[in-house]
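What follows is a single chain, given as structure tokens, in the form predicted alone.
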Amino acid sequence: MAHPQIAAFARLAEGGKAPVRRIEGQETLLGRASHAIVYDEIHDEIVVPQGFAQAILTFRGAANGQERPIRVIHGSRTQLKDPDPLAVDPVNNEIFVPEDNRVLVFAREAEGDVAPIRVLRVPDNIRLRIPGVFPAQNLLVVSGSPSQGERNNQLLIFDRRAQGDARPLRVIGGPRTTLGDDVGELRVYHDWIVVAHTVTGKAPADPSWPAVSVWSVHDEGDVPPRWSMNLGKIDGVSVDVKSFDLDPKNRAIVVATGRKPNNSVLTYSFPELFEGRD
């Protein structure tokens, strides 16, 4: 049976190589249902949601073995119910956690049963999912859809400091965006919004495919992505993206899959995204 762990691999590892280290064991407080992991490069920390415990765990970047988190946000005052995706702003020292139609914002160094420092709310029929923060522009982007049952995803762009019933500054959404179907992870890089999602064919018989698409944070309305990369198939099976991250130094995107193909880490070259941003 699979057990909760964070595995670190050499960047150039390939095939069935073993990880160079693992964070695992009861002392870590990790749960099997954690679907997000964020590395804070400035403070050399790893931040992980723990949905079963309704908690946010922070580890040292070099953590290994049965090492306890250095901080845990947990308790009734946090308002955490089922934290899954999250974003860390290492410049302004904040953690952003979507919960249904709200975004809970915590101080990065918060610990224990602490209340959010602010809460952003959208209408009750909007379900917020994946956040990303642009510290230099003081912007927050969150993917969302009108309801859990509808495939009409959008990218909502807010002032980073927004709270209460604030309106987005801009919304990216509509048929030309191809965001209508499943939206997974979201990352930000300079002024680019990078999204992993499923593109559905225009006709019912058309196949769908996994993609990573890019918009500018200044885009608005029903606009196609600046770039979109079809992740294709491995051994005849479409890639099932569970998470991804950006590798600017090597101008690549690193994709972690689920069962398709079986629990793999894939690296794709994507120089267009990083061109002129060194």
Given for the second form:
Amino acid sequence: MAHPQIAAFARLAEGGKAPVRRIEGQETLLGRASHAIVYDEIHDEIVVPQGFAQAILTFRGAANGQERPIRVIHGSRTQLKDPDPLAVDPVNNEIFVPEDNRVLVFAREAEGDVAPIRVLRVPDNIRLRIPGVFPAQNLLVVSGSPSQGERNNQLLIFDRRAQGDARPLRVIGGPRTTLGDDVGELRVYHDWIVVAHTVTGKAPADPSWPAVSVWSVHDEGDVPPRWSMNLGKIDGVSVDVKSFDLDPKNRAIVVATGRKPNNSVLTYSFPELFEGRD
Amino acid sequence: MAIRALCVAMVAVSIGWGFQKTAAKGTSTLEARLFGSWSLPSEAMRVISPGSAGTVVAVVWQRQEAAGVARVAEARSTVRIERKPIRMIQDPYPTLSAVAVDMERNEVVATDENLFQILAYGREANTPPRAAMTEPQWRIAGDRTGIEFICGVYLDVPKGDIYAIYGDVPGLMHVFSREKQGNVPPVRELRTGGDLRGRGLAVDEEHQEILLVSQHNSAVAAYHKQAAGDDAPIRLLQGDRTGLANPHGIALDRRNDLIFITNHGQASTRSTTGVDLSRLKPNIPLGGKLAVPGSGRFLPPSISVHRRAATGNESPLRVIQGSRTQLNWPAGIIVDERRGELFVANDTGNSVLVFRADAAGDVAPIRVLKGRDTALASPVGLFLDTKNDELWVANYGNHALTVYSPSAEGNTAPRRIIRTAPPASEALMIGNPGAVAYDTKRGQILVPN
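What I would like now is the form predicted in complex with its partner chain, since the data block earlier showed the form predicted alone; can you produce it?
What follows is the entire complex, opening with the chain shown before.
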């Protein structure tokens, strides 16, 4: 893309309404192709990966304009290779960064050239992708798939404190899950695991049903989701979710799309997800 | 009806919980699949009642234990919901990323990274201040074109060919014919692959070469001009010594046989240790999988100057870099060989910087075009019309092409402006967002590019 930025839009913005602020410019250290962003409500911080320079950037929650990050994790000790998705545990103050078949865990307040405080490894043939954390039950959820051959995704559920070659506590995966090839995004909200299926995945199990689906962190095996919300069509084309986040206060889910529809942010009501979990 | 659907849903959920409690006692079957050997039963699911909008589809499934003997039938339902968005943020107007002038046909061609199209206007078009916008004379757009996130353009004027590159799709370069407009497929496709997603494009007519800049892998690859399909590059410039670091624009200096590259300033080291080199396609940049962990670098933005035919891990001849340069996410770049000047679209600086073409080190620009009257807003694309002696700028931030004298400086208003949107409409600049977050404190949606 021509212009790296983090644009902040008012919740009720619609159409071509301009963002209320932008984080942009050389000072920000931002690059293009940010495939993760986390807003840490407890500490009022924004955390993003910087894949080109192998770094994790943390900004003030109110950052605006050409503002430097307040912390940067970066350097030879970090073991960062191609940081892409990440998750933040604001309760236990940790940042989780999957890299191939490992999850690197950093102290949230780490800065500079620091080693991870622990590393979780799975077998070499598994590629870990998108993490989520449930601090109340000390659970780490990571989407993953075999790196060769079979492409179906699974959701691996670990003890949050797992390290080394620890095995998952349980795994959700299989044809009934319809996880397919491409888990576009994953969030853990209380004990729900919320996952985006994408249309442009190489072989979504159910291409007629591009959706955000929900499992419990207690689920296990080849189980279909508890909820699956189809995001409908815009101008006759199924919505292709690239990413999403949750707005618990307004019982909504906010979806970002790149191609279908092009360069858009959509908000959906999803009260079922938040019922009884405030 | 809604209450009925809700009741059905609640029953379904309670069935699901029942299953969960049962299954939790069993073997971790998927774990066995990942970490050992395990095969799934062939039967997948059976629909008990047909689903429709807002209703529930119940599912019966069977679980096979790892030993392959016991089969336990369980019921588990998915509540399937269909919803339409309650709000949608989307820029309805073009976001202009590159520009080129057809000096024979008196046309200007621009690329639109937001709505995925190529737009052509009369060269002398000038949107009146109170007009909503200027409509293009013609366009190439639609699902048959394959255009997505288009960020670079070159016009082969004698042939009427339009070369286009895309910044964020799995590595393609397309050639369209000016004679085939509308929703038409390209006349030629070059599949460069995901490790050579183009960001900058230059075509060297003298040597019949295409030069593509890889932002993701900090590299420049050269192809034969007629390359198509899966043809491999003929040359590759990549490596720590090259000074390439998140490169964007590329400019040819034919007179001095040089290329100029703008760099945002981030890169990491690649290594082929332990890699079967025979499996790598020749001259394709080494991708992120071959990055050395912890080797990433943040460097000041720069303009690196290389031999046109530089190859391998070859050092630049010189580098323009430092605080005096005012570089701030430099993007498009062009060389004025007649005047010996270098023009840089300085994205976040909202300026066009002009350097001596032989500048090196931490030098100040000899001219700066910047200010409210210039109408510059996140300029990313440049073109020098040598026939009419005009400098064209594609502004990513305000839906406008602006035209100046090449000698313009300071807060100089453009000679003409082609607006593709109503006056003062700020471009959202959303570009293939791969992530989104909700700022619960401020009630804001955070969208990175």
